[in-house]
Amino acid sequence: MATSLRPYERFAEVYDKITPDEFYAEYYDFILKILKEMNYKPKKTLDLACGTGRLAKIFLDEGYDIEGLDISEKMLEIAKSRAKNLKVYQSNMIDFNLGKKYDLIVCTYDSINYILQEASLQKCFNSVSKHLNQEGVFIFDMNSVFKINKVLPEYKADYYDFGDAELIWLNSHSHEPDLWIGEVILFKKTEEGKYERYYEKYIERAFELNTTKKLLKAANFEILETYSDFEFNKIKKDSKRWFFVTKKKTN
C-alpha cells in the first residue's frame, strides 16, 4: 500500500475521467457572460488553482492570454501536456508571489473552499489583489454553507472503473460544522497485473457569505455582483454554488 503525501498527486492520473468536459465549458460560458455584462476585455489572465488546465485550455483556444497556477506538480504536468503554450507556476494559492500583474484572475470549481482558515483566506485574497492591475477583476466560486452542510453529506460513496484503475470516493461530514471530507482510494494495476493502493484526503470548508465579503473588502476589493448556480440569480439560502465578481479598487 502507498499513501500520497499531497492531494491530487496520484488522483491526478484519473481526475479528468471523473468530470465531463461540459462542466468546464459551463464555467467558461458563464465567466464569458459575466465579462460581456461588464463590457470588460482582459489582456492577461491567471487561472488560480488551474488543476489539469481544462478551463485554461478553453481560454487559450478562444484567443485569451492565460497562465495557470496550481500546487500539484502532477496536475501541472497534465496541464502542460494538454496545452503546450500554457505557462504554469507551481505554488499554493494562499501566498503566491509571481512578480507580475494580471487584468483578470479566476478561481473555479470551489478551489477556494480548500482554504480552511479565515486568516489563510485573507492571505489568498491579499495575494490576488497584489497580482491584479488597478481595477483588475477577480471572479471565483465557492461551495455554499448549504451545500457543504446539507447537500454533500447525502452523497456517501462513488465507485469508478477505468480499466487499469479503480477508484472509490467516500464522502463524510466531520463533527465540526461547515467542513466536508472527501477520501479517495485508488487501486492502480501494475505491469505485473497486481494492484497498488493509494489514498488521498481532501477537506473543504464553507465560509459564511458575510465573512467572505468582509475579507474581500479588507483586501481592497469592491464586490460588483454575487450570483448563484451558474445563473445571474441572487444568492439564496439553498444556493449550492456562490459566484463572486469583484474589482480591485483604485488606490
Ligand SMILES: C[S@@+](CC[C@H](N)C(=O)[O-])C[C@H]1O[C@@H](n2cnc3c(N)ncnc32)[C@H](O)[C@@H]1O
The other form holds:
Amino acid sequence: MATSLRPYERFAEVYDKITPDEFYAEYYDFILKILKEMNYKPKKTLDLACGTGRLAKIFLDEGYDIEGLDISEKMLEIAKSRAKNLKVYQSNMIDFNLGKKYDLIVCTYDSINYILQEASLQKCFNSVSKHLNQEGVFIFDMNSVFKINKVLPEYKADYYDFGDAELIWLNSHSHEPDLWIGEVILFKKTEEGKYERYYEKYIERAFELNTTKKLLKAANFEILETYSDFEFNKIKKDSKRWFFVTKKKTN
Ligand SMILES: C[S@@+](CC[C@H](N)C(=O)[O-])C[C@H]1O[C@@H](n2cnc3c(N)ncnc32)[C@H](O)[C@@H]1O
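Alongside the form predicted on its own that was just displayed, please also present the structure of the form predicted in complex with the named molecule.
What follows is the entire complex, opening with the chain shown before.
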C-alpha cells in the first residue's frame, strides 16, 4: 500500500525538478511589466502560496522586500533553504491573519484553484484585502474554466526519473465539471535499494470569470485589468491562464 499524504508533502522534494527556472523568470518579468505599466513601486510584498519560494527568491535577489506564505510545511522548508533571508508563514490562504499589511500581494501558478468553494474564495479575497494597504495591489492567476474542463482532461500520464526517486503524474479528471484531479505516485529509493511508495492527490477548481470578479468586488477590489497566458491580451474563450490585476479601493 502506498502511504497517502496531504498535497505538497513528499512531492515537495521533487517539485522543483519538474518546473524549469524559465517559468519563474517569465512570471517575474510579467509581473514587473504590469507594475511598470502602473508606475507602481511596492515597498512590501507577500507571495501567497509561495511554495518552494522560487518566485520570491527572484524578487529578493532583485532587491524587493518580500515574504512568503504557504500551507505546506515541506514546501516552506525548501523555500527557507533556498533563501535564508526569506521570512515565511505557514498558514491557510483562505483565512490568514499576519497582523501586518503589504503594498503588493501576488499569488501565482494556479494556487488559487486549490480553493474549492466559492465561500472560501471569498474569504481568501477578504483576507488578502485585509492585508493590503490602501490602494495596495493584488496580482494573481488562475487556471481557466476552459483549461480545467477541456485541456487538462486530455493530458496523458507523465513519468519522471530523478535517480533516487521516480514519479508518475496522473491526470484523472473528475466527472464533475470545473474540477480537475491530479494524482502523484512517488517511488523513493531506500538505502537498501528498495522503493517506498507515496501517493498524493490534488484537486483544482475552476471559477467562472464573472464569479471571480463578483467576489473580488465584494472584497473591496477594483479590477484594473485581466490578461491571459502571460500576454497583455484580453481573456478569450480558450485562454488557459487568467491573470487579474486588482487594486484595493480607498474606503
Ligand atoms: C502549484 S503550487 C505553486 C507554488 C508557488 N506559487 C510556485 O509558483 O511554485 C501550489 C501551492 O499552493 C499551496 N496551497 C494550496 N492550498 C493552500 C492553502 N489553502 N493555503 C496556502 N497555501 C496553499 C501549496 O502548498 C503549494 O505550495
